[in-house]
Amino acid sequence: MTTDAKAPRREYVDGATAITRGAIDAGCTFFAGYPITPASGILMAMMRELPKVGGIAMQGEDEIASIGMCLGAAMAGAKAMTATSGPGISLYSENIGLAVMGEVPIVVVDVQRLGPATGGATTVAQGDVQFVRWGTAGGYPVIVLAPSSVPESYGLTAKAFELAERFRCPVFLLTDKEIAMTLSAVDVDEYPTVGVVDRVEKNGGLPYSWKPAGAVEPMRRYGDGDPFRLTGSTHDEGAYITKDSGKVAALNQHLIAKIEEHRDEIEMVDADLEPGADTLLVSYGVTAGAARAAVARLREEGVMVSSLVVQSLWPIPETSLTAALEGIERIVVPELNMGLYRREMERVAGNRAVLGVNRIDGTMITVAEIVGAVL
């Protein structure tokens, strides 16, 4: 980092080190994880940093155990995260499912490779945008964000902690191999200022409310007042297991609602509107880079078209998409994948045309990609 008091100040990092910092301002308390690329640097810095603030970090024996950790760990009242690949999802599966009965707060960092299976340990993709969704059984809403820098990194990363506590529901930060892994020159002064936003636990009486449906009972913490139970089945508000179609229905339907209902306070995106523009360029990641530079060399050459890089994959920014929609009459999509994120953007489109600019042999998307299908 530069020491003159009048140059920027600037550090050379990367997104790794950007996810630790983030975690732990906002409060993490407690990290379990497993070695895989390209997630393990993140392991080794909460494994180097966290006990410096008087945290926990420890290596599982496996993804299972890590995930199954830090449910445990935040159902004791800590802030709690994990870090794997799109191999360790696979086996998160469950515990995903796990936590979003329970409705268990916990960050799940998600640094994508190349698929399937091993596929590309160290080659860049963003395979898992619809997995991360949809990847446990149910298929009830889960949050996801999605970091294009070392700065969104660091913010996105509290973020997930925040949303993960006011909605009591695993909160995903999807990124990348190229962004988790890569030095890059950052101005100190882009990072955002977070903070701690403290848990909010009752003592006693009932551990969930369902009523109204889009409500978030505060937790209870496990050993303080009466004993109460946490169950992968449905369940009464007691934590009891049923099968009274009237309460099945009211718990379901909480888990839906809780999250839709507050789309407002979830959804986020980088919007760089253009009146006039009949184009609209959405992205995601490390592929917004090559986006925003694709703007503006569009731009420079007199063509009107408009960015929208989304942060907030799920629930769909469908507010910011209609606003961004105006006037528009083609949505270019680029992304690491054959059209993952494409495929909602054709969803909302109505008649316009959509148009994907993919690449799934490990080299990143280039401005010249981008331009090139806009013109």
Contents of the next structure:
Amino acid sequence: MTTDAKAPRREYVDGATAITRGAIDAGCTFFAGYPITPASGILMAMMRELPKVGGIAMQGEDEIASIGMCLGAAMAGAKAMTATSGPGISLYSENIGLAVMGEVPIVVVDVQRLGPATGGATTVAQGDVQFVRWGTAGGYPVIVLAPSSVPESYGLTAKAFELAERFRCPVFLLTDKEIAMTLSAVDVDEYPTVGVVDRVEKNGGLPYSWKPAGAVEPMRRYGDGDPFRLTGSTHDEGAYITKDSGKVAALNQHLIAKIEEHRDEIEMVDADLEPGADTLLVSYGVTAGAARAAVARLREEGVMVSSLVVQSLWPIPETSLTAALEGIERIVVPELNMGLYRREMERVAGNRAVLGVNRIDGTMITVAEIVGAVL
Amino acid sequence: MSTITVTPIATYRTDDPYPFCPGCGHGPILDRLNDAMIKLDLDPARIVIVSDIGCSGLSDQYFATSAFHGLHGRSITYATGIKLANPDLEVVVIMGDGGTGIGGAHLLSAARRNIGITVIVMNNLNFGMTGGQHSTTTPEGGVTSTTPHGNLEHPLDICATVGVNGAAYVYRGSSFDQDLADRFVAAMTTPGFALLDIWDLCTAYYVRSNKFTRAGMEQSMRSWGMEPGLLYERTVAEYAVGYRQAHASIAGMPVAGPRPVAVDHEHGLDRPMSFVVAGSAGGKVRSAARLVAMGGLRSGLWAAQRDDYPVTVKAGHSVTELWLAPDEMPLTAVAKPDVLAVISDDGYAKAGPYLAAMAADDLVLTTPEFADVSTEARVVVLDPKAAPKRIPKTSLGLVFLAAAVSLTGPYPLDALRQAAGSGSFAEVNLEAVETGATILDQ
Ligand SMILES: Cc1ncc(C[n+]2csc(CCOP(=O)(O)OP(=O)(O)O)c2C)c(N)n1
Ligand code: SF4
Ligand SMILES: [Mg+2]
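Okay, that was the form predicted on its own. Show me the form predicted together with its partner chain next.
Below: every chain and molecule of the assembly, starting with the one above.
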């Protein structure tokens, strides 16, 4: 039998499955999570699949234990991921700070559901876009990626591991009920190529260095080489607690600089710019679907419009935004909250008008609603 | 034969003096831990001291071992992760009685799991670091800065709690015990979860507010029914090792990856087509839509389905929006379905916006109960009772979708037959497809 080279090679799959595969292909060896809709699919798939590659998957007694186990495992050499939704991210808060402070690489998946509180477990929303950025004390930067399709869920999960290792910090994969749970046809050749992310390690010397600020020191691993320490307290480069203001400043400046000074390595957008357009649609996550469809419909009708689907939500992709804003008079931001990312656009918009298309009723923003806002 | 002379490590302490108040019991406990590590002659890099928060939590800085100083109450979680990732490490948790309150769930779970860590609780009956507030172990009547008129709560029996929940090694003693180092050695060499509840004096607070003394402490233990000594000792399977053993048989097996669907039919669509099934949870609406999507994939179509249902998966509504499309399309909501199947009261309650949006060339398929729905769309009533065989409730979604496929022809029914016949419940599903294909004739 011969196979027709042009025959479609499609599978029917959800985003949660793609996240699991992306993590394992990127070299994830440790997962811990606590069941919560709409993130449980990732936990269950990890329990099933991770032991096959010699990894360990745990159901923690709660979210705090789950992320705590991940941080411990990461310091013993594992590449760790956890997944939850809004209520669980709330419980992760303090440990996110520990990951920032201890410079522990970890991938945190937030499958957003409608909040506040228990909210709507099976209801789509994008209400955590600021929460993940500012969800721990101190205001220090974290990285947040947002997939808008199944193939992107796969690729950005792997990218999250890469960035977590590169910058030794928590990286969020911000997705939502619809992207994680919607089954859709995917061309299996459309998945980006993903390789195991290698950890840069050393087996001796100080666990940290922030000379120059922003330079990321290779990781240590418990049991390898001489002893080393980690602490969540303000510390020097040996992880000894300090109140010396010079050392305190050096640490905290470093935590900011290592992200801020490497924005170009983090920025990711899908820019579909039309020369002459005066309106720019800025979207992310599930809402990017309707935005892309709206762009197609508008152009069919002869309306010029540009679109930026943001994959790296935090830090704000300012370089791509600035480039996309060339000639633009109006920015339209559809999102399933009352304008949480729109306010970031207002910050870079200058005197351009910034409009929102917003829903918080658990239903999706339609193509017609976005078309209507642009026209 | 040659002999290698190994010089045992003389101390695991750094040169720094402890930071504790004069007379504080934490220092002597740490000295005994140092003695135990010397006895065990372990590689300091392979010992990870995981310290909690509190005066007790400062301990790790005074050892030349590896250390993880995390958050208040969470030390056991980090220790668990470290041990799981590398079972060869010797993981010792040092926490205060404060940590047993805020991290109580972790204490219980670690004991139940029998993760192979050793937990030393420096139990001084109050929060030292934050100014002598009451803790889980403060005795009834105990005066603290937050129980100025005497504590009204019953103290936690840490040992009994972890003991009845499976811990491998449980010991209660005090910082004055002569054989404490040997107890630490025993705990650290026991496979499974080991806990030592070591009572000590907080000279800055609990001692001052309660005229508490060593003799008083030792007497109190007994009078409060918390006997000292080795309380539990069990042979258990250590969790990190047990996990690896339990999964050894699947290690190396291929991870589930993409499996493209074979395309063996041709579709008949030149634009995207949307189907909505509005039914009840437990009615297999989602599975039915999945089969119709698979039939689409078998015919070279793209497909996507958005499922909406309450969190209780077997009660309430279940509404699925299904797209079939000749070209790849971004995920969007269905605003105006081409075909809407209303198959239950729960579904009908959710169908309003769809019905209102639909136009004359759209199709509503429904049962006789909803024959008079108000909509511009063409309404076709299918009577399940007229079918030659009784249709189970769980097949109604597939029956209606099969009817829709047969009526509107996005792809050949054979593709749906193949999809229905190749998964689980093949027989029932095939029957539903046939019923759907023929019900229109009735
Ligand atoms: C989440 C959180 N809540 C509160 C604190 C403040 N805090 C620091 S130490 C401590 C209690 C320490 O008591 P204990 O564990 O008994 O240790 P001790 O000082 O008595 O050795 C508390 C509540 C904190 N660090 N983190
Ligand atoms: S406050 Fe209490 S526990 Fe803390 S060092 Fe002083 S005596 Fe020890
Ligand atoms: Mg205490």
